[in-house]
Amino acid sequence: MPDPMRPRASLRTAVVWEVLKDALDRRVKATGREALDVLDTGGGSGNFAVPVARLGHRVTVVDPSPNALFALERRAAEAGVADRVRGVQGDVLGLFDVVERGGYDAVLCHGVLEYVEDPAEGVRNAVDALRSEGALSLLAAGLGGAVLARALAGHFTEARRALGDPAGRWGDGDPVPRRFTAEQLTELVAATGVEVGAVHGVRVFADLVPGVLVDTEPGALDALLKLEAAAAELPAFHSVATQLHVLGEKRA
C-alpha cells in the first residue's frame, strides 16, 4: 500500500489517514503527552507507521515478513524517523510473544484480518495491546466492493459467488482469503468491549474511476478525494466500499 502522504496514493488512504490523525490528536490531548506509543500490527514496510512517526509518535511495527521489515527500516531512515520506528517480526495471533499487553495508546490493524485463521482472536489481541481509553484503527476488505468490481468487469458468476460465499470469495483464484461486511467488523470489535466510534467506507469510488481521468483532468484528484471523504461515513456507501474502516476506543 502506498505512503498516505503521497498525493496520488492518497486516493486509497486519505480517509483512513485523516481519521487516524484525528484519533491520535485526541489521545495527545487526553493524555497530556505529545508522543504516543503506537502499535502497527501487520504494518509491513511502514506505509502508515512512518507518517505516524513523522507526527512525533513512537511506533512499533509487527510483521511476519523480514523483507517488509527491512524496507521499513530503510523508509524510516530516509524519512529521518529511524529513532521512533521499531520493527519486530511476528503476527497478530502471536502478538504477545513480541510485544507487551496494555502498552499502547493506539493500535493499527490494517489489512490483517483478511489473512488470519481466527479474525476474532486477532481483534482481541489488538485490543489487549491497548491501554485504557486507547484507540483501535481496524481496516479490512469489504465484501460489497469486491462483488461490485467483479460485476463491472463482466464476471457476473464470480460476483454472485462472492455474494453468497461465507468468506466473500469469488473463486479459487481470489487472492483475498476473507472479506467482511460493516456489520461483521463492528460485531468483532464490540465483542471485545471496545466502543465503536465510527465506521467508514474506504475506496468507495477510487477503484472504479479510470486512472487516466484522475491523472489528466484538472482538479479531478482533489474533487475525488472530497467525494470519498463525503461518502465515507454514510452507511449507504459502506455496502459498496472496497475496504471498511472501524475506529474504536477501549473503555476504561
Ligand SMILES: C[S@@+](CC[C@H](N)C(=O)[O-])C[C@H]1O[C@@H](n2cnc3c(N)ncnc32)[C@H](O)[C@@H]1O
The other form holds:
Amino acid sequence: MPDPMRPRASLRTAVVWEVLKDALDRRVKATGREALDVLDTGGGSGNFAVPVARLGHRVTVVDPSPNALFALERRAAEAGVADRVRGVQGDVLGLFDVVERGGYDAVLCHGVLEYVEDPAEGVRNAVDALRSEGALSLLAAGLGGAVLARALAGHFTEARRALGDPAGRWGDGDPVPRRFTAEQLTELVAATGVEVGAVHGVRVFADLVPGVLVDTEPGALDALLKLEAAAAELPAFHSVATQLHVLGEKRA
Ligand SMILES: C[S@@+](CC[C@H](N)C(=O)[O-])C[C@H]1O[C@@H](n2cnc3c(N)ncnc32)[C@H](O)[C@@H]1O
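Having gone through the form predicted on its own, I am curious about the other one (the form predicted in complex with the ligand); can you provide its structure?
Let's see the whole complex now, leading with the same chain.
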C-alpha cells in the first residue's frame, strides 16, 4: 500500500500491510477463490479497507462514525473500488446486529480495541465473524512504545505513570484509553481458541526519529522502512513498539 503521494504514511502502515497481504494471499490459495470476503471492524475512512478492495476482495467496514463512513465512501469511489466496499454503521461490540456471523475469510480489527469497553468481547466478536480457517488481523497500541515516547519527550513522570497504569495511560490528557503488551494481546486472541500466528512490533523507530532526518537525507525513508521491517519480527523490539500486530487463524 505505500502511498507515493504520502511517503511518510508508509512508515505507519508498511509492516502491517505486508503481513496482511501475505495472509490474504494464503487464504486465496487455500480457498481457491480470487475474491475474499473481508470485514474491517472499526475500519474508519478505509486506510486498509480501500487497498484490500484494490486487491480484488469484497470489504465490509463496520464503524460507528458517520463521518468516517462518508470519507470511506468517497475514498473508495476515488480508488475505483466503490462496488467492492460497503460501509455499515455499527459497533464491534454489537457486530452481529449488522453483519453475518461466520461470514468472512478475514477480519481486521485495527486501532479499535484501545477504545472499546470490553476488548475481550471485541476480539471474540471479530473471531466469531470468521469462517473456519479465516485470518484475524489485530492491531493495537503498545504500552512500551508510549512509555518510551513520553520519556524521550522529557515527560518522565507521565512515562512512569503509564508504566504503572493498568490501562497504560500516561495521564488524564492521554487521548488513548487503553494500551496493551504483546502478552496481553496474544492472550486475548488465544482465549478465543484462535491459533496465534506471527506477532509484529509496528513503528519501533518511526515515531522517535526527528522528521527532518527522514525527509531531507536521500534514501533515509527507504532505509528506515527496511529497519522497521527487520525489527518488527524480533520479540526484543515488541516491548518498545508504538503498535503491536497479531495474526491469528481460526481453527478448522
Ligand atoms: C484509530 S481509528 C483506526 C481506523 C482504521 N482501522 C485504521 O487502522 O486506519 C479507530 C476507529 O475505530 C472506530 N471505533 C471506535 N470505537 C469503536 C467500536 N466500539 N466499534 C467499532 N469501531 C469503533 C472509530 O470510529 C475509528 O474509525
